[in-house]
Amino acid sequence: MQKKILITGGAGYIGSHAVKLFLEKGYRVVVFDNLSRGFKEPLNILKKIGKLDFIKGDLRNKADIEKVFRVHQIDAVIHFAALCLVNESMENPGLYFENNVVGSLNLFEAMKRRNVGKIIFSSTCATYGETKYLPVDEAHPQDPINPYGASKLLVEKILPWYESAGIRHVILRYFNICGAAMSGIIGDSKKPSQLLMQNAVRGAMGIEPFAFTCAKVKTPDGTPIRDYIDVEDLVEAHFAAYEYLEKNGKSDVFNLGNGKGYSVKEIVSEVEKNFGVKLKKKKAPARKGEYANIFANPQKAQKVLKWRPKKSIAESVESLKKWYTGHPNGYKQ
């Protein structure tokens, strides 16, 4: 019998390509996701590679949560769903620690209720804030200067509570992320993307214009460096962390990164090259909560999951060019 996981926000950028992954390993997803910020158009193209379920709903209602675990057998779950916008949890905190904190203990509470032991929860490396040392390691102090990265740390320190009832974690602190599938069947579809590569490339593509909407920080070319990790690469390591669970694990948490940082210019620069383009650099308004510099020390990861990210920044820019020459407006639905 098949094993069956849930992925919580799966109609999104991430969740969807983790999904993928998943239906090619032979297992059957169930996705619950509240189409507020994802789409119905990936669930159903990766239809056709597997076996997959969805559920709407909203993390915030216990009730469509508790619907999942009483109508599937759940083995793991792996925990997208969230919002995720820097500049937007700034403007609005309360909605960030509603929908972030309180539907994942809503989701907990769930899996306690119906016995299933094993979460893989989606964090990020905004919970660290500003660097006191590069590259930073997971033990690296937690101080986060957005509500965005103060939900995502809450939540954290909420899960080994959960051990008491049987529930196994392992925490993944994402960098920076970017690409798309190769194949060029999913990719990412946020409208305005805050993402700068996927930025990049559409204006590139002359989708859309291209700004600047970083800050002037203390950098050696005076923009924000940063860690980027590809989205297939990112969504093994989830697959990793699964098996490592599966293997009876202790809960951990890990760093997922390169372990070298990059600066808005540089990618910006590897766009145009691949491209054979120079890019419009207009100015559009900085973003508030950003920090100048941080990049994973990811030997964490490599030494305990075995994952190792595998894709160039080239090769995440191409697959973006193919995903956006094949949806220059995203998904339709």
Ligand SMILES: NC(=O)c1ccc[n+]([C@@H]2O[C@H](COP(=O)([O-])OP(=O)(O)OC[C@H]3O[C@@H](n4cnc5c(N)ncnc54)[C@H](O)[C@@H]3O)[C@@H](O)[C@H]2O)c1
The other form holds:
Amino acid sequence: MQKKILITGGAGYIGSHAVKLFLEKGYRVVVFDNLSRGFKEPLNILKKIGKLDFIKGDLRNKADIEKVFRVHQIDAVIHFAALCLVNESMENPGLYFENNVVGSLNLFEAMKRRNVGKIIFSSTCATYGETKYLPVDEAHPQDPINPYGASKLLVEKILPWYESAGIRHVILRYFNICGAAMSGIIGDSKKPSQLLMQNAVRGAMGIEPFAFTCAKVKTPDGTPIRDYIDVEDLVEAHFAAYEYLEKNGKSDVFNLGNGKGYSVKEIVSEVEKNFGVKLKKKKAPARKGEYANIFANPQKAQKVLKWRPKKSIAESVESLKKWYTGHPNGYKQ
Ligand SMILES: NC(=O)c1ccc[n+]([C@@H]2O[C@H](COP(=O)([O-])OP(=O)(O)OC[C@H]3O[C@@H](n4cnc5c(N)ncnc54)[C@H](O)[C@@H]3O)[C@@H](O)[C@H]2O)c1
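Right, and the form predicted together with this ligand of this protein, after the form predicted on its own?
Next comes the full complex, this chain leading.
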């Protein structure tokens, strides 16, 4: 019998790419999402690939998530559902702690009650805060500088306490995500997107003006340096983590990044090169709660999960071009 994977947040940007991959690998997928930030449309598209059930529900509502495990026999959970806008979290920290921490706790309790013993959790490099050294490995001190990062760190701290309840976990700390499905069928539909490459591509395609929101920081070209990882590479790491847990791997944490930093200016130049345009940069207020320079040491994931990112920055730009050509305004619903 095909195993069933529960993907929380599967109607969102990264989650929908994970749904696609697990369906392609022959798994049955159950998506749980409240559609507060996600969309039905990618799920309708992905239903053509394999057996996909969608349950609309909110993790903050215990009854919603308990129902999922009552109705479906779940083998493992991939937990993407969260709010993830740094600026919004600075303005409304309570919303972030309630949604991301209490919501996760309800999920873990429901798993415990139904003896579901494997979870992969989406964490973030925002749990590290200001970098003490580069590249950042998993042992780097964690001292978040915004409520979003703090909410993710709290969940990281809670998860090991469920070990005695038989729940093994893999925590994946993502760096900056970019790109879309190479086929162009699904992509990022956040409005407004906080993701640089997406915004630059939309600017280059004339969909909307490109706004330069980064603060002037102490880096060689004065713009923040980040580690970009393509969404299709990222979800492959989730599959590798699932197989690791399947083979009785012990609970662990991995950075997911390329191991190379690119400045905002370098990413913008890459987009300009692809489209053969010079982007007009509309100035916008600098984002709060941001830092100058961060990139990953991804060696642990490469060694233990046998995972390596494959797509180049140029390929990620190309996949976004395809995605926005078909969906200039993102999903309809
Ligand atoms: N996008 C990035 O650059 C990035 C970087 C690091 C970590 N992450 C993490 O990856 C995960 C996915 O991010 P994304 O970019 O796909 O975000 P997204 O907003 O596109 O997707 C999140 C999904 O979760 C759903 N959701 C939120 N709260 C929920 C709740 N209480 N109950 C049910 N569903 C809920 C939303 O409707 C949405 O579909 C998040 O956990 C995020 O923190 C993202």
